[in-house]
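Just the one chain here, the form predicted alone, laid out as structure tokens.
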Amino acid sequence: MSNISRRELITTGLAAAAGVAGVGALAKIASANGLIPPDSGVLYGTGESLTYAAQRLLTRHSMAQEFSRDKISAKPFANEVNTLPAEFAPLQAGGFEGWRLKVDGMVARPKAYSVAELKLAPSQSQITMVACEEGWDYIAEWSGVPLEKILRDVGVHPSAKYVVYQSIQPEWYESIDMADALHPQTIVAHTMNGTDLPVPFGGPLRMRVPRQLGYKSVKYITRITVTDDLKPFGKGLGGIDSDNGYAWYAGI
């Protein structure tokens, strides 16, 4: 990523607002750095990458807001989900002993780690809130192994741009970039205010990826794989929502 000042873009993003060239002037910055979403091509695929470069270049090593204990919400609300496949009840029903979340794509050494395993895993804990494009929010506490973590150990190929994760649910994926991958909050987490992540809530593994709304944050994971490019997967738009209408980018 080339070198670029917050007073370079801010000034851009004013010329955006002024207009046309503006926009043409950010669309460029945002090219040169590499930072076109997988949705740049959609309907409103200008704005959605005028937005994700203005993220990544500004608030790339934000925090999301941690909270309080006292803050965490009495009755957290767990959205519906579809129908899980059938599978799911027997692996429940042995404690999720069977459970493997595979690694693999642009590693050096492929794993499939059991629940088992990630609990043993140093964790790490935050006290988040779950914020849904439908306009419901909760918070909670969650805890589980850093992605970062599970990345280095599994030894990402330096060229790799993308992690995608797999529900159980076939249909449901979704995408990050390394930025977001490294991060520190990103986890895959298993334990929800101090006890095994129910499954109304994503139980037994749910990907948490807070600096962004609820649905990146993708329930009953299996599978991470690494890439460099995201067309094979769906429509080639990053994940089931990109996929049905919703941004690729789901900062908040």
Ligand SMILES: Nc1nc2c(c(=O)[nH]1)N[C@H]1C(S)=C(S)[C@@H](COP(=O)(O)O)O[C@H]1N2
The other form holds:
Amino acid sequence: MSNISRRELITTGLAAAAGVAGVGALAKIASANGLIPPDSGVLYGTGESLTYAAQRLLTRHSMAQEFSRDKISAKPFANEVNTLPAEFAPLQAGGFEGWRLKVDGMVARPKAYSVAELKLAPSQSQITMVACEEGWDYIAEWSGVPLEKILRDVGVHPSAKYVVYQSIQPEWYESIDMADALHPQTIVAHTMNGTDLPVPFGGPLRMRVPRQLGYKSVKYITRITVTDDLKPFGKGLGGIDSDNGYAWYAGI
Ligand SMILES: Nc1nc2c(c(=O)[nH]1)N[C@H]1C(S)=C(S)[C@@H](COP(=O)(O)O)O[C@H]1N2
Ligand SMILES: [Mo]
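Here we have the form predicted alone; I need the corresponding form predicted together with the ligand.
Let us now look at the entire complex, which starts with that chain.
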């Protein structure tokens, strides 16, 4: 689909959703559906908010494209990462037995999962694309535990709005809204192309959010926090990338 027809689709869809073409009505619908991004009115202003709202109204129930097995990239590209912190090497040497994924915040039962526990849980597999904002991409098969199952396990407070996830790399964190957190293709991946997720690709555990750009798929995750407020995290705009001027909602 070309940009223009996609744009037309969004405009038409929005007009239909709003019943009228008025921006005021749209803003109302957006806010009634919890579709105002955390940075609205602060840095990005109304335009960005409405783009986000338009995307979310139309795509929150849609699926990222899945590919057939023959489309899996022969040479997936592992993007370079900053040096991993000192605690990573001993965890790796121990086969990641000591790795824990903490889940806390607005939950009834905070937990810390081992990699082995997550590997035993029912998993979801998907052949999807990692698309970097720099213009390259690759396709791989990812398997892991749907984030929705983890959230169900810990019991999310009904007024929670966002899920923040943190890497063992202290500077790397990102967040998504509840619609994406509960989306069936959002998984805590532990397996790539049928083997343990390799370290260059984020092993032992990585968030896979195939409906958004690659930077939302944070590698080496150690903590998931459920919240209704992104301000306390990083510079307060919901992720290392949005803190640095990229879109918080990076839908593709
Ligand atoms: N912890 C961590 N996660 C990260 C990054 C990183 O540097 N550190 N880079 C991000 C970016 S910008 C992209 S495009 C993808 C790249 O995924 P890949 O290495 O599997 O290609 O990982 C994302 N997740
Ligand atoms: Mo990227």
